[in-house]
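We begin with a single chain expressed as structure tokens, specifically the form predicted alone.
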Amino acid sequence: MASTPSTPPPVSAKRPEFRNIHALSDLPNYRLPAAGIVSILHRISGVLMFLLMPFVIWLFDVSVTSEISFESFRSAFLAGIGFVPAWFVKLVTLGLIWGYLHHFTAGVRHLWMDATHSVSKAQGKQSAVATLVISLALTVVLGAKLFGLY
């Protein structure tokens, strides 16, 4: 039997190879998308309430204690806690609202996603976007009712 000579694989070009992420010059060129801005926003609203947790349960229990204890629940978005502004109560408290509507928004997405078996780029994108606006906008609504604004 004689045998043929076999052509060799087509080359391709060398593909460029990333070892060392630099921080300063890279990071900032970097674009997430969004899937993974709300992804990581997801992580961080989690810690936010995990670690103002102290904070809501003493609202709580300072809001319904009393008559008089609801007083002071007030006057501290009146009138702030101590040397703490009222103002920066309100903030707080708005990035709690922020941290609770998000997570909650992005879970809600996250089962969806489960549920339907739908898991695709364009998908993920949209229900991203959507995500983000949701969240956002329940946001405004609710701060401009936190800082007296209707």
Given for the second form:
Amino acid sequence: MASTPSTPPPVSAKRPEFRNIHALSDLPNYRLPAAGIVSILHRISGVLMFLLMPFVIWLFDVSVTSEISFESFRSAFLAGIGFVPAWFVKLVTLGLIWGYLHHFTAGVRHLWMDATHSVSKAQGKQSAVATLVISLALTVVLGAKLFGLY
Amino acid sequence: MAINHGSKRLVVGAHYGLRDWLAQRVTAILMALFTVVLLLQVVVGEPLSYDKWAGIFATQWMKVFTFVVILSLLYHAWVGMRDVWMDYIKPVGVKLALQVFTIVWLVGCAGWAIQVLWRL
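Please supply the corresponding structure for the form predicted together with its partner chain (the preceding block corresponds to the form predicted alone).
First the chain shown before, then all remaining chains and molecules of the complex.
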């Protein structure tokens, strides 16, 4: 749009610029869309499971090696193990359950997007919300079971 | 051999992008399938006990499937963690150290898991 010399172009409101996002000063104010939340949680859950890998193998080891070790596997969730109380074992397991469910659901979402080319903005939002709802609902159901609520 | 001169020469990249993208998906499908197969065996039949749980991993086909899944997880987690380090860690030395740690961690875990699996 060409403007005549007598009327200078209107000064637009200064909009925020994100050139180099700072974790502490920018991220809390950054409005991430649902797909973005699913994306960063996919990473966080992946790293979480990477770090908890020895815990998973330990669970596999004690649960499957012998009946005696199976009992110590059970008691880790009932009475704790060593200096670690049972509630902490359950809490870490809950983190693991959430991590697995989120990573699994978000992964299936990726495969679905790849297979059906469902990559429009609306579809992306819809499937992201579905991912969050499914993974969190299943986490609540399994978490309630883990903590003996039913 | 790839053409590496003239107008068709390769000018960018280490060319593991597509391979890793595909491996990420193939290993993911294997692990998802394993999850369903394992869950079915846990849910179907009598309530879970030690005998039932150990019995699931005692069959030869399940041992082989679990073994494949352990290796899939090794590769899957390597691609994912390397992406994370590449995106967030700039100093080359720190990045290299973290990548070496990742490989040691993953290979160690895979070895331990396979040991548990095969001594059953």
